[in-house]
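Presented as structure tokens, the chain that follows is alone, the form predicted on its own.
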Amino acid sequence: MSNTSVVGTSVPRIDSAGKATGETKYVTDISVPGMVHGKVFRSTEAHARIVRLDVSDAERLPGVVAVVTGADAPYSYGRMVEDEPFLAREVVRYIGEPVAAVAAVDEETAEAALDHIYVEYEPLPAVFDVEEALSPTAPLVHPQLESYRKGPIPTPVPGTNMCSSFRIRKGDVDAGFARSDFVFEHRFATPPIQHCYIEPCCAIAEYDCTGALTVWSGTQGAHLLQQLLSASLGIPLYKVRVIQPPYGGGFGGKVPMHVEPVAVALALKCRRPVRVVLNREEEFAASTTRHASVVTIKSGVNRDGRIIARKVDAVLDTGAYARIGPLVLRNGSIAASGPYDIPNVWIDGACVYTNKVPAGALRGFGTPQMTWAYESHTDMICRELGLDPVEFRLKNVLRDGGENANGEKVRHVAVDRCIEAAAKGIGWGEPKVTTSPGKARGRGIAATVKACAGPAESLVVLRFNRNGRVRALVSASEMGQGLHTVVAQIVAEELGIHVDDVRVTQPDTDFTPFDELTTASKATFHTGNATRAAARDLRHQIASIVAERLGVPQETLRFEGGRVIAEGLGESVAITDVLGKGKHRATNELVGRGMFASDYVIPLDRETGQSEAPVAFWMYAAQSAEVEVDLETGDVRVLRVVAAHDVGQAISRLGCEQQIQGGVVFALGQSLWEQTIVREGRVVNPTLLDYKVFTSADTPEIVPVIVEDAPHSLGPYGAKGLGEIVTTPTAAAVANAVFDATGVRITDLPLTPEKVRAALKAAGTKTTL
């Protein structure tokens, strides 16, 4: 551990009191003078041409201020591929797509007006299965794909439903299979799932008399939203301001735009501020899901337990629009061979359009789907060869100096110690507790690796006032992960002040410095580095003033306990007395600036996926689980999870533990219950009554293990990221434990009682003992 006094300690989160007391104000708490309320009229067809759209009756309804259609707002958006209209024009591509919207004096009137909108459709052939969508004869979701504007990452294939593809070629995988003593191939699947953040998507849009647009939004990227709105509307960047109040969770679901286009379209037409808030059913049926996946893995293994070759074919269902799908595909596929040192790797990934609700990032950027596949596959290899799953993983796992699938010589790796800690914590190899009749216990383990891709840039500004307090201007988002506390701890560490003396400002593109968005577990690494740089800039300025006042070299000054102390002189200056005194009495404020850019990232070769520095940094982890399975009903009860995570260096120790515990709870729901059921393009379980999530009453014992053996040389104090990887190995660890208990293998999530019971019956397991 580094020699620090605040960094690495456990302090209460600085934003917790406001959230616990209800004082924190969210977008739905904001009321702008003259504000009206918007509601969305949505498609009931999965794929159809709009033959006639009549909104005249709705426009005449008392209390209605404006009705807007695609003809009124002929704009499109998309960070990866600009394929999504603000409101459907000519064609609808999924059930739930916005077709029109109403602004009225209150929500009830706007809702009622939706019943007075009439639309006539001409049905078009639709495709719902992601593998069928790859067929040459499949209906095209976007026949005009080649005409869309796109960014540098997607590689769409015109004339197909292939939104983007990705590949890695390392070594000679066919020769590797030929040299292997055993070859295994398995196929895995995951369903679309929901983010289930507490606060639904919402936004307020307002145009002023100059044509400038202000948007209040619970977005994960205020500056990115500003850029996208500017590009879509064709107006200068300076005429778009995005204010991000505190918001109730994101998990990737609030990147980059969802409800904002409708609010902007309405505000543009009625020239009044408009607030649009999705209800929970809209969140389920018409917002964003995690990509459903189909992953096939083939591995060649030698008798000594070494993996010689691995081939992965991954297909992600991105739904009707690309959104951030190509990035999810790349970031998931880049680690699809797992945290293993394998000489021959072949990875093909495809991001595919279907006529379903669009998919996007959900806490892991594709890594959970890949980890589910390769860690189930790894366990199946061990079981078939009679090898111990822990020893097998330790034999093949990446270590410092090893080479990953991208050809990078990795450093700062402690995944082996994570595996050992997870195994020890769960009692691997020890006798299991005797269960009651009709039940069986088992243990499982899984390891994982996740990329923070980059390159990315974060800027932080610190304002130091005469009262001795620091205000941090930060555009990275506090969405519940504890970022503001991390920022405060770093400032306090560098300036020798108390965490309570630091205030962190919510993003506002007019005032807070650039940070594109908060995803990929990048905030502690990037914003943390920028914060430390800004604090050191500020510290230098303060030291300069004090050194001059005391007549000592700056190098002899120490910041501690709210004072600047001259070593050996026996004198000190309270940090509250630095400004406004003596020669500097007219100085009321100092400003520190810091920036960090992961510009050392070398883009992947498009043909081979090789690079010496493909990502900003890697994260590693391992989790183990003990379960009890009811052999009669198939119900799986998770008894205990041990989660060991390589964080490099904990900035907020309490925050790390909370991230791990919260992430495991998040992942357990997805492991056992959660799935968005879609039939003919329609979500049939769009409520929390039909879509069960884990609650505190369902939560087992979760043991967080913070591994700090491999600090990152570029991370702040050695820190890496943590927010997403805590969710990625859980499902495989639980499934492997279910196999250990029962001898049956489930290869498609979730591990519902129905599936487990059917597998037990198929295996001929006695269901009553």
Given for the second form:
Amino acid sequence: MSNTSVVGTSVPRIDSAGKATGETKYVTDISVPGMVHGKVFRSTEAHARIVRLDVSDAERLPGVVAVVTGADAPYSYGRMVEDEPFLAREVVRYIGEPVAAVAAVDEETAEAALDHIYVEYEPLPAVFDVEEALSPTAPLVHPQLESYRKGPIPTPVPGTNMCSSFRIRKGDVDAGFARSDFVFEHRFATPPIQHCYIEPCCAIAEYDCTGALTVWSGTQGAHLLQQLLSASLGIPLYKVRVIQPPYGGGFGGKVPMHVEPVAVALALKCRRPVRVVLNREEEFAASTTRHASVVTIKSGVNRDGRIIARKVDAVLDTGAYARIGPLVLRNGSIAASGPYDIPNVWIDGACVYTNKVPAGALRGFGTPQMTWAYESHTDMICRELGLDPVEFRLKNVLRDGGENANGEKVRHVAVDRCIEAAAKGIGWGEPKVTTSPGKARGRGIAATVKACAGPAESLVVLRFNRNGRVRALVSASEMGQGLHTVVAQIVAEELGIHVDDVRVTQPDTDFTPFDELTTASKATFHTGNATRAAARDLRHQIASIVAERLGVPQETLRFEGGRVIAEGLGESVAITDVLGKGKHRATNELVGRGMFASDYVIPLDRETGQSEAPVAFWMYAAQSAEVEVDLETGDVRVLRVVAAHDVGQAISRLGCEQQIQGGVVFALGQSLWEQTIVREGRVVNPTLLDYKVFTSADTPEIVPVIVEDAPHSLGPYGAKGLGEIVTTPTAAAVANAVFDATGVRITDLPLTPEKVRAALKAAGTKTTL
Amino acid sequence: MVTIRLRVNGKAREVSVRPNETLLDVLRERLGLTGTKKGCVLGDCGACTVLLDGKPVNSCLVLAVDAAHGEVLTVEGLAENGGLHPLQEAFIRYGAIQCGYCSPGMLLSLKALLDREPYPTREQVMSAISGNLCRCGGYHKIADAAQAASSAGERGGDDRS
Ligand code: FES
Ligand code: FES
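Other form of same protein, the form predicted together with its partner chain, not the form predicted on its own:
To see the whole picture, the full complex is given below, headed by that same chain.
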């Protein structure tokens, strides 16, 4: 543990008072003078040509201010592949795609006007299944794929539905299988799921008379949104301003952009500020899902319990548009062989277009799907060979100096300690409590690794005023994960002041410095480092003023308890008295600047996926679960989860606990029942009631274990990240526990009672035969 | 439009509303009380929970005209005598808040619980908030806060045990 006084403690979150009193103005609470309300007219076809689109009746309705179609806003967007129109032009590619939009004096009028828009479609053949989409005769979602602008990551293949691919080639996997005593192969699947942040997506767009655009959005990346809008609209960056008010949860679903284009198109036409808020049904049926996945995994294992070779074939369904899919594919596939030291690895990943709601980032960036596969697979190997799942993992797991699938010699790894803590916490190996007849208990464990890919760059500006207080200008996004408190703690730590003396400003691209977006659990590491650098810059400036005043060398000054103390001299200056006095120096404000870039990342070799420094940093964890299965109904009740996370160094202990407990509940829902059910391209369960997320009544005991044995040499005070990896191992731990209890194995999520019951029945039939 | 009278956070209010307007919209749009949140408008998330005559209701499911002559308490009215309500204090202290979008609804569901059951068990707390979805947190810190707040009144402290 580092020698700190604020970092590593539990402090109340600095954003909680405003949230507890209802004072905090969230993005959906904001209104701008003159604002009108937008509603979206959406496609009812999965794939069709728009033959006729008539909005003239809607335009004539009283209270309607403007109606737009693709012809009014002929722009496209996409960070990876610029394949998505603001509003459909000529063709629709999924049910729910925006075709037109209405702005009216209130939401009710806008909504009613949608009934007066007429469209005629000529259906085109559609494709809904990834494997079908890859066949040579499949209908093409994007016949014009070749003509799109694209970034450096995706590798679309024109003339196919392949949006992007990814590969790792390490050692000789076939020779590895040939040498192995046993070879196992299994196939796993996960459905599309929803973020279900409680505050829906919302954006307000406004143009001024110079053509400058201001957008208020609950976005995870104010600067990225600014860049994307500037690129799509062909206007310079300085003419786009993005303001990000507080918002109610993101989980990757508010990574730019999908609601903003409609607001911008309407604002462009009606020259008034326009607000668009999605309703809950639109959130389910027409925003962003997590990629459904099909993962086949094959391992060669030796009699001594060592994994010799592993081959993974992962296919992600990205839906009708790429969105951030190619990045999800890369960041998920990069660790698809798990936190294990395996000499021969072959990974093939594909991200495939279909005529469904686009998929994007969802708390884990592909890693939950991969972990579900390799940790279920690992358990199956152990059960087949009669090996202890904990011992088997400990035998193969990555340790300091070991080599991962990228050929990188890894450092600061404590996943072994996580596995041990998770096993101990759940009572691994202890006799199981007997339960009521008709029920069975079991325990399961799963380990995981997740990349924070990088390279990324974060800038922070700190303004130190004459009262000795600090205003932090930060563009990384506080979406509930606790970033603002982390920033305040770091500033307080470096300047010896109280956390309450630090305020953090909401992102506004006109004022807060660059930080592209907040995803992949990168902010504590990147923005935290930038904050520390800025605070040290400030400290240096303060020290030079105090040193001059007291006539001592700067190096002898210590910052503590709100004072700058001259060691040995017995004198000190209150931090509140530093400014306001000097003649030749700043008397009102000091500005500290800090930057951090994970520019040490060496891009992966395109053919082999090898690199000495493939990512900004890795995160590791292990979780264990104890479940009780009703053998009659197939109902799985999770009794207890122990979640051990290698965080490097906790900045806020309370924040880590929040993230761990919250993440586990998030993932338990996904383990047991969450799924967006899509039939012929149509989402059939688009309400929170039908979709069902975990409630307090479903929540078991969750024991967070914060492992700080392996601080990261480049992280602030040794910290890594946490938010996403919490959700990645839970499902496999639960499924492994279900197997332990019942002997039945479910390989496609979620573990619904119907599925478990059917499997129990099938197993029962087999044993009686 | 219909004119209705009701009391909101202890103050008499008179508002003109459309007959189909919900209490949630009246609070947020007409009275500017945006502390009450809108998450689904279908009664599924609990973000819009307020107390109507002391009982927790999903204000998105209550027609404003049906709340006429009622007594409404929203998160803005929780703080008493210039200080935060013990539940608010405990929410802050025990880390019950992350994005905070569910917090106003949680607070009111728990206020209703503590009003009728000053010393609730863990199960009672968990069941009182079972209609309030939180997507960020694990519910336990909310329950810790509620239990701390329930004992705070008596012992004048906030010991969790
Ligand atoms: S907004 Fe009322 S229950 Fe969701
Ligand atoms: S704190 Fe975000 S939904 Fe509860």
